[in-house]
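Okay, so here's just one chain, in C-alpha coordinates, the form predicted alone.
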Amino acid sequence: MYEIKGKTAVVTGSGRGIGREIAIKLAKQGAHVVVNVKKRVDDGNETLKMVNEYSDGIMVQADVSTRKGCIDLAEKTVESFGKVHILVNNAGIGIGMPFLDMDDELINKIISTNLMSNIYCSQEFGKIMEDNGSIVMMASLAGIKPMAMLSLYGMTKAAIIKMSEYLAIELAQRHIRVNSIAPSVVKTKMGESLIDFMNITEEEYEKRYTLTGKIIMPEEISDAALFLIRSESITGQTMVIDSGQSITGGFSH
(Lines of atoms letter the chains of each structure in order from A and count residues from 1; the text may use other names and numbers.)
(Lines give C-alpha, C1' and ligand atoms only; values in the text may rest on other atoms or scores of the structure.)
Protein backbone atom coordinates (compact mmCIF):
# COMPACT_ATOMS: atom_id res chain seq x y z
CA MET A 1 0.00 0.00 0.00
CA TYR A 2 1.38 3.39 -1.03
CA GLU A 3 2.33 5.53 1.98
CA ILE A 4 0.87 9.03 1.75
CA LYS A 5 2.22 10.47 5.00
CA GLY A 6 5.01 12.97 4.30
CA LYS A 7 4.31 13.06 0.56
CA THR A 8 3.47 16.26 -1.32
CA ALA A 9 0.11 16.31 -3.08
CA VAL A 10 -1.23 18.92 -5.51
CA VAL A 11 -4.98 19.19 -6.06
CA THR A 12 -6.09 21.53 -8.84
CA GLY A 13 -9.44 23.26 -8.56
CA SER A 14 -9.63 22.58 -4.83
CA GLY A 15 -11.38 25.70 -3.62
CA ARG A 16 -14.63 23.84 -3.08
CA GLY A 17 -16.58 20.70 -3.96
CA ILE A 18 -14.77 17.50 -4.88
CA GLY A 19 -11.35 19.17 -4.96
CA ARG A 20 -11.76 20.48 -1.43
CA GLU A 21 -12.80 17.05 -0.15
CA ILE A 22 -9.77 15.41 -1.80
CA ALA A 23 -7.37 18.02 -0.39
CA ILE A 24 -8.71 17.52 3.13
CA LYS A 25 -8.68 13.73 2.77
CA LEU A 26 -5.00 13.77 1.76
CA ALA A 27 -4.15 16.14 4.61
CA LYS A 28 -5.77 13.72 7.05
CA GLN A 29 -3.39 11.07 5.70
CA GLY A 30 -0.44 13.32 6.55
CA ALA A 31 0.36 14.69 3.09
CA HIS A 32 1.67 18.20 2.44
CA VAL A 33 -1.16 19.63 0.34
CA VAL A 34 -1.05 22.32 -2.34
CA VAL A 35 -4.49 23.89 -2.77
CA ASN A 36 -5.17 25.56 -6.10
CA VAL A 37 -7.82 27.99 -7.32
CA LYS A 38 -8.16 30.12 -10.44
CA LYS A 39 -10.12 33.09 -9.06
CA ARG A 40 -11.94 32.18 -5.86
CA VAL A 41 -9.17 33.07 -3.42
CA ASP A 42 -11.50 33.13 -0.42
CA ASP A 43 -12.60 29.58 -1.20
CA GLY A 44 -8.98 28.51 -1.58
CA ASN A 45 -8.02 30.03 1.74
CA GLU A 46 -10.98 28.30 3.39
CA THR A 47 -9.83 24.95 2.01
CA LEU A 48 -6.28 25.68 3.18
CA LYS A 49 -7.57 26.45 6.66
CA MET A 50 -9.23 23.01 6.75
CA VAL A 51 -6.09 21.35 5.38
CA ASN A 52 -3.94 22.97 8.04
CA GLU A 53 -6.03 21.37 10.77
CA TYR A 54 -4.39 18.06 9.84
CA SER A 55 -1.19 18.82 7.97
CA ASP A 56 0.71 21.68 6.37
CA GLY A 57 -0.12 23.18 3.02
CA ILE A 58 -0.08 26.22 0.79
CA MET A 59 -2.62 27.86 -1.49
CA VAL A 60 -1.59 28.83 -5.01
CA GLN A 61 -3.75 30.97 -7.24
CA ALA A 62 -3.05 29.88 -10.81
CA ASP A 63 -5.06 29.30 -13.97
CA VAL A 64 -4.18 25.70 -14.80
CA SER A 65 -6.03 25.90 -18.11
CA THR A 66 -2.85 27.66 -19.33
CA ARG A 67 0.70 26.38 -19.60
CA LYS A 68 1.95 29.33 -17.54
CA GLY A 69 -0.50 28.58 -14.75
CA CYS A 70 0.69 24.98 -14.48
CA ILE A 71 4.34 26.06 -14.54
CA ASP A 72 3.66 28.59 -11.76
CA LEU A 73 1.87 25.95 -9.70
CA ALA A 74 4.73 23.49 -10.12
CA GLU A 75 7.38 26.06 -9.27
CA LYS A 76 5.62 27.20 -6.10
CA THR A 77 5.10 23.59 -5.04
CA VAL A 78 8.81 22.86 -5.34
CA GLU A 79 9.72 26.14 -3.60
CA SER A 80 7.61 25.18 -0.60
CA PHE A 81 8.09 21.42 -0.34
CA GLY A 82 11.03 20.51 -2.59
CA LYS A 83 9.33 17.52 -4.15
CA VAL A 84 5.99 16.38 -5.53
CA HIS A 85 4.59 12.86 -5.37
CA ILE A 86 0.86 13.10 -6.05
CA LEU A 87 -1.12 15.11 -8.61
CA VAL A 88 -4.91 15.24 -8.67
CA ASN A 89 -6.15 16.93 -11.85
CA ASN A 90 -9.54 18.03 -10.59
CA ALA A 91 -10.09 21.45 -12.20
CA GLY A 92 -13.02 21.50 -14.59
CA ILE A 93 -16.29 23.09 -15.60
CA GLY A 94 -19.62 21.66 -16.69
CA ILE A 95 -21.80 23.62 -19.10
CA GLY A 96 -24.92 22.18 -20.67
CA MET A 97 -25.90 23.53 -24.08
CA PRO A 98 -26.93 22.21 -27.51
CA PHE A 99 -23.81 21.46 -29.55
CA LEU A 100 -24.88 23.62 -32.49
CA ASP A 101 -25.34 26.67 -30.25
CA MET A 102 -21.79 26.76 -28.87
CA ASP A 103 -19.59 29.64 -29.97
CA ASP A 104 -15.80 29.62 -30.19
CA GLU A 105 -15.34 31.31 -26.82
CA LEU A 106 -17.34 28.65 -24.98
CA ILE A 107 -15.73 25.80 -26.93
CA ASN A 108 -12.25 27.04 -26.08
CA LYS A 109 -13.19 27.57 -22.43
CA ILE A 110 -14.47 24.03 -21.97
CA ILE A 111 -11.56 22.42 -23.80
CA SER A 112 -8.89 24.48 -22.02
CA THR A 113 -10.37 24.02 -18.55
CA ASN A 114 -11.35 20.36 -18.77
CA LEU A 115 -8.69 18.93 -21.07
CA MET A 116 -5.73 21.22 -21.51
CA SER A 117 -5.35 21.67 -17.74
CA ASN A 118 -4.87 17.91 -17.46
CA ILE A 119 -2.36 17.89 -20.31
CA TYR A 120 -0.35 20.88 -19.08
CA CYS A 121 -0.26 19.88 -15.41
CA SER A 122 0.51 16.23 -16.18
CA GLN A 123 3.44 17.38 -18.30
CA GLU A 124 4.83 19.98 -15.91
CA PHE A 125 4.43 17.86 -12.80
CA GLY A 126 5.33 14.65 -14.60
CA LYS A 127 8.75 16.13 -15.35
CA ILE A 128 9.48 16.82 -11.68
CA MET A 129 7.45 14.12 -9.92
CA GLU A 130 9.34 11.62 -7.82
CA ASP A 131 9.35 8.04 -9.06
CA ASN A 132 6.61 5.86 -7.52
CA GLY A 133 4.16 8.75 -7.72
CA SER A 134 0.47 8.87 -8.58
CA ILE A 135 -1.70 10.95 -10.89
CA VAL A 136 -5.49 10.92 -10.61
CA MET A 137 -7.69 12.73 -13.15
CA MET A 138 -11.35 13.63 -12.88
CA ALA A 139 -13.35 12.26 -15.80
CA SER A 140 -17.13 11.80 -15.85
CA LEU A 141 -19.82 9.31 -16.70
CA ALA A 142 -20.57 11.71 -19.56
CA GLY A 143 -17.25 10.59 -21.06
CA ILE A 144 -18.56 7.02 -21.21
CA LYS A 145 -22.31 7.36 -21.77
CA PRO A 146 -23.57 10.18 -24.03
CA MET A 147 -25.79 12.63 -22.17
CA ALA A 148 -28.09 15.22 -23.71
CA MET A 149 -26.74 18.78 -23.81
CA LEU A 150 -23.31 17.69 -22.49
CA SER A 151 -21.63 16.92 -25.82
CA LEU A 152 -18.42 18.95 -25.58
CA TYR A 153 -18.10 18.36 -21.83
CA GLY A 154 -18.45 14.62 -22.46
CA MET A 155 -15.90 14.70 -25.28
CA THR A 156 -13.28 16.28 -23.01
CA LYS A 157 -13.99 13.74 -20.28
CA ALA A 158 -13.72 10.86 -22.76
CA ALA A 159 -10.31 12.23 -23.74
CA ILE A 160 -9.24 12.21 -20.08
CA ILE A 161 -10.19 8.53 -19.78
CA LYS A 162 -7.97 7.64 -22.74
CA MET A 163 -5.27 9.98 -21.49
CA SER A 164 -5.05 8.04 -18.24
CA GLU A 165 -4.38 4.88 -20.24
CA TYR A 166 -1.71 6.43 -22.43
CA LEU A 167 0.09 8.11 -19.52
CA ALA A 168 -0.02 4.91 -17.49
CA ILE A 169 2.01 3.28 -20.27
CA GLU A 170 4.42 6.19 -20.78
CA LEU A 171 5.15 6.72 -17.09
CA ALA A 172 5.31 3.04 -16.12
CA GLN A 173 9.12 2.92 -16.21
CA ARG A 174 9.15 5.45 -13.39
CA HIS A 175 6.42 3.54 -11.54
CA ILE A 176 4.09 6.54 -11.73
CA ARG A 177 0.53 5.27 -11.76
CA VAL A 178 -2.18 7.16 -13.65
CA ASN A 179 -5.91 6.61 -13.14
CA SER A 180 -9.17 8.51 -13.49
CA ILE A 181 -12.53 8.69 -11.75
CA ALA A 182 -15.81 8.98 -13.68
CA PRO A 183 -18.61 10.19 -11.42
CA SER A 184 -22.18 10.88 -12.36
CA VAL A 185 -24.01 13.73 -10.64
CA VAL A 186 -22.29 14.69 -7.37
CA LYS A 187 -23.86 16.91 -4.72
CA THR A 188 -21.76 19.99 -5.44
CA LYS A 189 -22.67 23.36 -6.91
CA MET A 190 -21.84 21.98 -10.36
CA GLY A 191 -23.96 18.88 -9.83
CA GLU A 192 -26.87 20.83 -8.42
CA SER A 193 -26.75 23.21 -11.38
CA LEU A 194 -27.04 20.21 -13.73
CA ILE A 195 -30.15 19.00 -11.92
CA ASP A 196 -31.58 22.53 -12.12
CA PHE A 197 -30.75 22.57 -15.83
CA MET A 198 -32.77 19.37 -16.24
CA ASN A 199 -35.67 21.15 -14.51
CA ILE A 200 -36.16 18.40 -11.93
CA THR A 201 -35.65 18.15 -8.19
CA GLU A 202 -32.87 16.23 -6.51
CA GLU A 203 -35.44 13.73 -5.26
CA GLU A 204 -36.75 13.20 -8.81
CA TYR A 205 -33.20 12.65 -10.08
CA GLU A 206 -32.51 10.09 -7.36
CA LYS A 207 -35.73 8.17 -8.09
CA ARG A 208 -35.59 8.32 -11.88
CA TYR A 209 -31.90 7.99 -12.70
CA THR A 210 -30.24 6.02 -9.89
CA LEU A 211 -30.48 2.48 -8.56
CA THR A 212 -29.30 3.41 -5.09
CA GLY A 213 -31.87 6.13 -4.52
CA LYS A 214 -29.21 8.65 -3.54
CA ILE A 215 -27.07 11.32 -5.08
CA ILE A 216 -23.28 10.89 -4.82
CA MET A 217 -21.60 12.87 -2.04
CA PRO A 218 -18.21 14.59 -2.61
CA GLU A 219 -16.55 12.55 0.14
CA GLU A 220 -17.36 9.37 -1.81
CA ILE A 221 -15.24 10.70 -4.68
CA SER A 222 -12.43 11.66 -2.30
CA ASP A 223 -12.53 8.11 -0.89
CA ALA A 224 -12.12 6.79 -4.43
CA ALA A 225 -9.21 9.14 -5.12
CA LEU A 226 -7.50 8.00 -1.93
CA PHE A 227 -8.02 4.37 -2.90
CA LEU A 228 -6.47 4.87 -6.34
CA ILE A 229 -3.52 6.77 -4.91
CA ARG A 230 -2.81 4.12 -2.29
CA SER A 231 -3.36 1.01 -4.44
CA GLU A 232 -0.03 0.20 -6.03
CA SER A 233 -1.42 -2.39 -8.46
CA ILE A 234 -3.97 -0.15 -10.21
CA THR A 235 -2.94 1.98 -13.18
CA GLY A 236 -4.51 3.03 -16.47
CA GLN A 237 -8.00 2.45 -15.09
CA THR A 238 -11.18 4.50 -14.75
CA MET A 239 -13.33 4.02 -11.68
CA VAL A 240 -17.02 4.67 -12.36
CA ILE A 241 -19.08 6.00 -9.45
CA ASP A 242 -22.60 6.64 -10.69
CA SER A 243 -25.25 5.22 -8.29
CA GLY A 244 -26.16 2.82 -11.10
CA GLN A 245 -27.03 5.57 -13.58
CA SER A 246 -25.10 3.95 -16.43
CA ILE A 247 -27.46 0.99 -16.21
CA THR A 248 -30.60 3.11 -16.24
CA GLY A 249 -29.48 4.90 -19.42
CA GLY A 250 -30.45 8.26 -17.98
CA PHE A 251 -29.83 11.64 -19.66
CA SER A 252 -29.59 10.12 -23.15
CA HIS A 253 -32.35 12.36 -24.49
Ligand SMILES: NC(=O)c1ccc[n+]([C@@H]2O[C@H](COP(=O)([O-])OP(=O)(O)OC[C@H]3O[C@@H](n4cnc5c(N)ncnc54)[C@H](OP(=O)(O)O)[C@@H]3O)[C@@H](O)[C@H]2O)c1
Second form
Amino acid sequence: MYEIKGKTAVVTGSGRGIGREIAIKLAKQGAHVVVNVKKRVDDGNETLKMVNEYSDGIMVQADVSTRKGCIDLAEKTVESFGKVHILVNNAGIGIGMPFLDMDDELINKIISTNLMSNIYCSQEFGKIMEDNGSIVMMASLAGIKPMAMLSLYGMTKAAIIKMSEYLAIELAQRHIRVNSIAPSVVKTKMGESLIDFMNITEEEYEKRYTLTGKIIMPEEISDAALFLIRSESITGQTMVIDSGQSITGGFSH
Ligand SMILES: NC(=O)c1ccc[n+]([C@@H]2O[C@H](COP(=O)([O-])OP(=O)(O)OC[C@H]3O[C@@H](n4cnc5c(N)ncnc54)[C@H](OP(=O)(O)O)[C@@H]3O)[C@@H](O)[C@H]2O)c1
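Next up, the form predicted in complex with this ligand, please; the one we just looked at was the form predicted alone.
What follows is the entire complex, opening with the chain shown before.
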Protein backbone atom coordinates (compact mmCIF):
# COMPACT_ATOMS: atom_id res chain seq x y z
CA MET A 1 0.00 0.00 0.00
CA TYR A 2 1.42 3.39 -1.06
CA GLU A 3 2.08 5.59 1.99
CA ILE A 4 0.58 9.06 1.60
CA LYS A 5 1.91 10.53 4.86
CA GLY A 6 4.71 13.02 4.22
CA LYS A 7 4.16 13.08 0.46
CA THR A 8 3.34 16.22 -1.52
CA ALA A 9 0.04 16.22 -3.40
CA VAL A 10 -1.27 18.79 -5.87
CA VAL A 11 -5.02 19.00 -6.55
CA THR A 12 -6.04 21.30 -9.40
CA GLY A 13 -9.35 23.13 -9.10
CA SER A 14 -9.66 22.42 -5.37
CA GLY A 15 -11.49 25.57 -4.24
CA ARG A 16 -14.75 23.68 -3.99
CA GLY A 17 -16.57 20.48 -4.97
CA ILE A 18 -14.75 17.24 -5.66
CA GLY A 19 -11.29 18.88 -5.65
CA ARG A 20 -11.82 20.30 -2.17
CA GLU A 21 -12.89 16.88 -0.83
CA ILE A 22 -9.83 15.22 -2.34
CA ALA A 23 -7.52 17.92 -0.90
CA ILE A 24 -8.97 17.47 2.61
CA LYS A 25 -8.81 13.69 2.43
CA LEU A 26 -5.14 13.79 1.36
CA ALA A 27 -4.39 16.21 4.22
CA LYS A 28 -6.09 13.81 6.67
CA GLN A 29 -3.63 11.17 5.48
CA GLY A 30 -0.74 13.51 6.29
CA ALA A 31 0.14 14.80 2.81
CA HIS A 32 1.42 18.33 2.17
CA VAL A 33 -1.34 19.63 -0.06
CA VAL A 34 -1.17 22.24 -2.81
CA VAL A 35 -4.63 23.76 -3.28
CA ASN A 36 -5.29 25.43 -6.63
CA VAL A 37 -7.96 27.78 -7.93
CA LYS A 38 -8.28 29.74 -11.13
CA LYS A 39 -9.83 32.92 -9.77
CA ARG A 40 -11.92 32.29 -6.65
CA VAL A 41 -9.19 32.94 -4.10
CA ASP A 42 -11.68 32.96 -1.19
CA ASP A 43 -12.74 29.41 -2.07
CA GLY A 44 -9.09 28.38 -2.22
CA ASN A 45 -8.32 29.93 1.13
CA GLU A 46 -11.32 28.16 2.65
CA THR A 47 -10.05 24.79 1.38
CA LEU A 48 -6.56 25.65 2.63
CA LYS A 49 -7.95 26.37 6.10
CA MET A 50 -9.52 22.90 6.15
CA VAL A 51 -6.31 21.30 4.84
CA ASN A 52 -4.25 23.02 7.53
CA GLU A 53 -6.43 21.48 10.26
CA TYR A 54 -4.81 18.15 9.44
CA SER A 55 -1.54 18.85 7.65
CA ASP A 56 0.21 21.74 5.96
CA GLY A 57 -0.60 23.22 2.62
CA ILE A 58 -0.30 26.19 0.32
CA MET A 59 -2.77 27.80 -2.05
CA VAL A 60 -1.71 28.69 -5.56
CA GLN A 61 -3.83 30.78 -7.87
CA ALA A 62 -3.08 29.55 -11.38
CA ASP A 63 -5.11 28.96 -14.50
CA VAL A 64 -4.25 25.35 -15.35
CA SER A 65 -5.89 25.63 -18.76
CA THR A 66 -2.67 27.38 -19.82
CA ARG A 67 0.90 26.07 -20.02
CA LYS A 68 2.07 29.03 -17.92
CA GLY A 69 -0.48 28.24 -15.18
CA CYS A 70 0.79 24.66 -14.90
CA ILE A 71 4.44 25.80 -14.89
CA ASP A 72 3.67 28.32 -12.11
CA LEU A 73 1.84 25.67 -10.11
CA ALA A 74 4.77 23.24 -10.45
CA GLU A 75 7.35 25.92 -9.54
CA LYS A 76 5.44 27.04 -6.44
CA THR A 77 4.98 23.42 -5.33
CA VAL A 78 8.72 22.77 -5.54
CA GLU A 79 9.55 26.12 -3.87
CA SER A 80 7.41 25.19 -0.87
CA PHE A 81 7.86 21.44 -0.51
CA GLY A 82 10.92 20.53 -2.58
CA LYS A 83 9.37 17.43 -4.11
CA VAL A 84 6.08 16.28 -5.61
CA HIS A 85 4.63 12.78 -5.51
CA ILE A 86 0.89 12.96 -6.27
CA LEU A 87 -1.02 14.92 -8.94
CA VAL A 88 -4.79 15.06 -9.12
CA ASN A 89 -5.93 16.66 -12.39
CA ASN A 90 -9.38 17.68 -11.21
CA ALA A 91 -10.11 21.17 -12.63
CA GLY A 92 -12.87 21.18 -15.20
CA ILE A 93 -15.96 22.93 -16.50
CA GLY A 94 -19.24 21.43 -17.61
CA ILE A 95 -21.14 23.33 -20.25
CA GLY A 96 -24.11 21.80 -22.01
CA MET A 97 -25.10 23.04 -25.46
CA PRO A 98 -25.96 21.60 -28.89
CA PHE A 99 -22.72 20.89 -30.77
CA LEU A 100 -23.74 22.96 -33.80
CA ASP A 101 -24.30 26.08 -31.67
CA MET A 102 -20.85 26.23 -30.11
CA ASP A 103 -18.61 29.09 -31.18
CA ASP A 104 -14.83 28.97 -31.22
CA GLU A 105 -14.47 30.75 -27.90
CA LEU A 106 -16.58 28.18 -26.09
CA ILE A 107 -14.95 25.25 -27.91
CA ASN A 108 -11.50 26.53 -26.89
CA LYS A 109 -12.62 27.11 -23.32
CA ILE A 110 -13.94 23.57 -22.86
CA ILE A 111 -10.95 21.94 -24.54
CA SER A 112 -8.35 24.05 -22.72
CA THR A 113 -9.96 23.71 -19.27
CA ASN A 114 -10.85 20.03 -19.45
CA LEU A 115 -8.17 18.56 -21.69
CA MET A 116 -5.19 20.88 -22.13
CA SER A 117 -4.99 21.34 -18.34
CA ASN A 118 -4.49 17.58 -17.99
CA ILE A 119 -1.89 17.55 -20.77
CA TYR A 120 0.07 20.59 -19.51
CA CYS A 121 0.00 19.62 -15.82
CA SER A 122 0.79 15.95 -16.49
CA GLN A 123 3.83 17.08 -18.51
CA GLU A 124 5.06 19.76 -16.11
CA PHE A 125 4.57 17.58 -13.01
CA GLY A 126 5.46 14.33 -14.78
CA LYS A 127 8.95 15.73 -15.45
CA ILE A 128 9.62 16.53 -11.79
CA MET A 129 7.59 13.90 -9.91
CA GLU A 130 9.42 11.48 -7.68
CA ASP A 131 9.43 7.86 -8.83
CA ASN A 132 6.65 5.68 -7.40
CA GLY A 133 4.08 8.46 -7.47
CA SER A 134 0.52 8.65 -8.68
CA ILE A 135 -1.59 10.70 -11.10
CA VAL A 136 -5.39 10.67 -10.91
CA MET A 137 -7.53 12.48 -13.49
CA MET A 138 -11.21 13.38 -13.33
CA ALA A 139 -12.94 12.00 -16.39
CA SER A 140 -16.73 11.51 -16.52
CA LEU A 141 -19.33 8.95 -17.48
CA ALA A 142 -19.97 11.34 -20.40
CA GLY A 143 -16.56 10.22 -21.71
CA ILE A 144 -17.87 6.64 -21.95
CA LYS A 145 -21.62 7.00 -22.63
CA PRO A 146 -22.87 9.85 -24.80
CA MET A 147 -25.08 12.26 -22.90
CA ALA A 148 -27.44 14.77 -24.48
CA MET A 149 -25.96 18.27 -24.98
CA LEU A 150 -22.58 17.29 -23.53
CA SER A 151 -20.78 16.43 -26.77
CA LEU A 152 -17.60 18.47 -26.41
CA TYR A 153 -17.41 17.92 -22.65
CA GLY A 154 -17.79 14.16 -23.26
CA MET A 155 -15.10 14.22 -25.97
CA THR A 156 -12.58 15.86 -23.63
CA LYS A 157 -13.39 13.28 -20.92
CA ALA A 158 -13.00 10.39 -23.40
CA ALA A 159 -9.56 11.82 -24.24
CA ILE A 160 -8.66 11.88 -20.53
CA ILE A 161 -9.57 8.19 -20.21
CA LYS A 162 -7.23 7.37 -23.12
CA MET A 163 -4.57 9.72 -21.73
CA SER A 164 -4.50 7.81 -18.45
CA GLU A 165 -3.84 4.60 -20.40
CA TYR A 166 -1.03 6.10 -22.49
CA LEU A 167 0.61 7.81 -19.51
CA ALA A 168 0.34 4.62 -17.45
CA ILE A 169 2.50 2.94 -20.10
CA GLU A 170 4.97 5.83 -20.49
CA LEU A 171 5.49 6.36 -16.77
CA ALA A 172 5.50 2.70 -15.73
CA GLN A 173 9.31 2.50 -15.68
CA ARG A 174 9.30 5.10 -12.91
CA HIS A 175 6.49 3.24 -11.10
CA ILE A 176 4.16 6.20 -11.49
CA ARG A 177 0.59 4.93 -11.66
CA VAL A 178 -1.96 6.83 -13.73
CA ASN A 179 -5.71 6.31 -13.42
CA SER A 180 -8.95 8.18 -13.98
CA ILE A 181 -12.37 8.35 -12.35
CA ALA A 182 -15.58 8.56 -14.37
CA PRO A 183 -18.54 9.69 -12.27
CA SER A 184 -22.06 10.48 -13.36
CA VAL A 185 -23.76 13.38 -11.58
CA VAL A 186 -22.05 14.38 -8.32
CA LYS A 187 -23.64 16.83 -5.89
CA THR A 188 -21.44 19.88 -6.47
CA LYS A 189 -22.05 23.23 -8.10
CA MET A 190 -21.38 21.59 -11.47
CA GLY A 191 -23.67 18.61 -10.77
CA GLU A 192 -26.45 20.86 -9.54
CA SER A 193 -26.27 23.02 -12.66
CA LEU A 194 -26.45 19.88 -14.81
CA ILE A 195 -29.65 18.83 -13.06
CA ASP A 196 -31.05 22.37 -13.48
CA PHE A 197 -30.10 22.20 -17.15
CA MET A 198 -32.09 18.95 -17.46
CA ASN A 199 -35.03 20.90 -16.04
CA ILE A 200 -35.77 18.34 -13.32
CA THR A 201 -35.39 18.28 -9.54
CA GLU A 202 -32.68 16.36 -7.71
CA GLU A 203 -35.33 13.89 -6.49
CA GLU A 204 -36.55 13.33 -10.05
CA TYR A 205 -32.97 12.77 -11.20
CA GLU A 206 -32.42 10.21 -8.44
CA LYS A 207 -35.64 8.36 -9.20
CA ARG A 208 -35.44 8.37 -12.99
CA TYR A 209 -31.74 8.00 -13.69
CA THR A 210 -30.08 6.09 -10.85
CA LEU A 211 -30.39 2.49 -9.69
CA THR A 212 -29.30 3.47 -6.21
CA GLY A 213 -31.96 6.15 -5.74
CA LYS A 214 -29.40 8.75 -4.68
CA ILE A 215 -27.10 11.30 -6.15
CA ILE A 216 -23.34 10.73 -5.66
CA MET A 217 -21.69 12.82 -2.94
CA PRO A 218 -18.24 14.39 -3.54
CA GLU A 219 -16.87 12.42 -0.54
CA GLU A 220 -17.50 9.20 -2.48
CA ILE A 221 -15.33 10.45 -5.34
CA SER A 222 -12.56 11.50 -2.95
CA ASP A 223 -12.67 8.01 -1.39
CA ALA A 224 -12.13 6.55 -4.86
CA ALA A 225 -9.26 8.95 -5.57
CA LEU A 226 -7.60 7.94 -2.31
CA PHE A 227 -8.07 4.26 -3.13
CA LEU A 228 -6.41 4.69 -6.54
CA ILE A 229 -3.54 6.70 -5.08
CA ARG A 230 -2.91 4.07 -2.40
CA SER A 231 -3.19 0.98 -4.57
CA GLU A 232 0.16 -0.08 -6.01
CA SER A 233 -1.45 -2.55 -8.43
CA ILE A 234 -3.88 -0.40 -10.37
CA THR A 235 -2.67 1.63 -13.34
CA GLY A 236 -4.15 2.71 -16.67
CA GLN A 237 -7.68 2.13 -15.39
CA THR A 238 -10.87 4.18 -15.21
CA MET A 239 -13.07 3.71 -12.18
CA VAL A 240 -16.74 4.24 -13.05
CA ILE A 241 -18.88 5.62 -10.21
CA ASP A 242 -22.31 6.18 -11.70
CA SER A 243 -25.15 4.96 -9.45
CA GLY A 244 -25.71 2.22 -12.02
CA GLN A 245 -26.54 4.78 -14.69
CA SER A 246 -24.40 3.28 -17.46
CA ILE A 247 -26.25 -0.05 -17.45
CA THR A 248 -29.65 1.61 -17.63
CA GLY A 249 -28.97 3.75 -20.69
CA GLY A 250 -27.68 6.95 -19.09
CA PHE A 251 -29.43 10.07 -20.33
CA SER A 252 -28.67 10.18 -23.99
CA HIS A 253 -32.14 11.37 -25.07
N1 LIG B 1 -20.05 17.25 -10.53
C2 LIG B 1 -20.29 16.32 -11.45
O3 LIG B 1 -21.46 15.92 -11.67
C4 LIG B 1 -19.14 15.70 -12.22
C5 LIG B 1 -19.38 14.51 -12.91
C6 LIG B 1 -18.34 13.93 -13.63
C7 LIG B 1 -17.10 14.50 -13.66
N8 LIG B 1 -16.88 15.68 -12.97
C9 LIG B 1 -15.55 16.28 -13.06
O10 LIG B 1 -14.99 16.43 -11.76
C11 LIG B 1 -14.14 17.58 -11.73
C12 LIG B 1 -14.55 18.47 -10.57
O13 LIG B 1 -15.91 18.84 -10.74
P14 LIG B 1 -16.79 19.59 -9.63
O15 LIG B 1 -18.15 19.06 -9.77
O16 LIG B 1 -16.12 19.56 -8.32
O17 LIG B 1 -16.78 21.08 -10.25
P18 LIG B 1 -17.02 22.50 -9.58
O19 LIG B 1 -17.80 22.39 -8.33
O20 LIG B 1 -17.52 23.36 -10.68
O21 LIG B 1 -15.52 22.94 -9.20
C22 LIG B 1 -14.57 23.10 -10.20
C23 LIG B 1 -13.33 23.73 -9.64
O24 LIG B 1 -12.38 23.78 -10.69
C25 LIG B 1 -11.77 25.04 -10.71
N26 LIG B 1 -11.30 25.41 -12.04
C27 LIG B 1 -12.03 25.51 -13.18
N28 LIG B 1 -11.24 25.90 -14.19
C29 LIG B 1 -10.00 26.02 -13.69
C30 LIG B 1 -8.74 26.40 -14.22
N31 LIG B 1 -8.62 26.72 -15.51
N32 LIG B 1 -7.66 26.45 -13.41
C33 LIG B 1 -7.76 26.13 -12.09
N34 LIG B 1 -8.92 25.77 -11.52
C35 LIG B 1 -10.02 25.72 -12.30
C36 LIG B 1 -12.83 26.01 -10.21
O37 LIG B 1 -12.15 27.16 -9.68
P38 LIG B 1 -12.63 28.66 -9.99
O39 LIG B 1 -13.99 28.76 -9.34
O40 LIG B 1 -11.59 29.52 -9.37
O41 LIG B 1 -12.71 28.79 -11.49
C42 LIG B 1 -13.54 25.16 -9.15
O43 LIG B 1 -12.91 25.32 -7.89
C44 LIG B 1 -14.27 18.24 -13.11
O45 LIG B 1 -13.20 17.85 -13.92
C46 LIG B 1 -15.57 17.67 -13.64
O47 LIG B 1 -15.62 17.68 -15.05
C48 LIG B 1 -17.87 16.28 -12.24
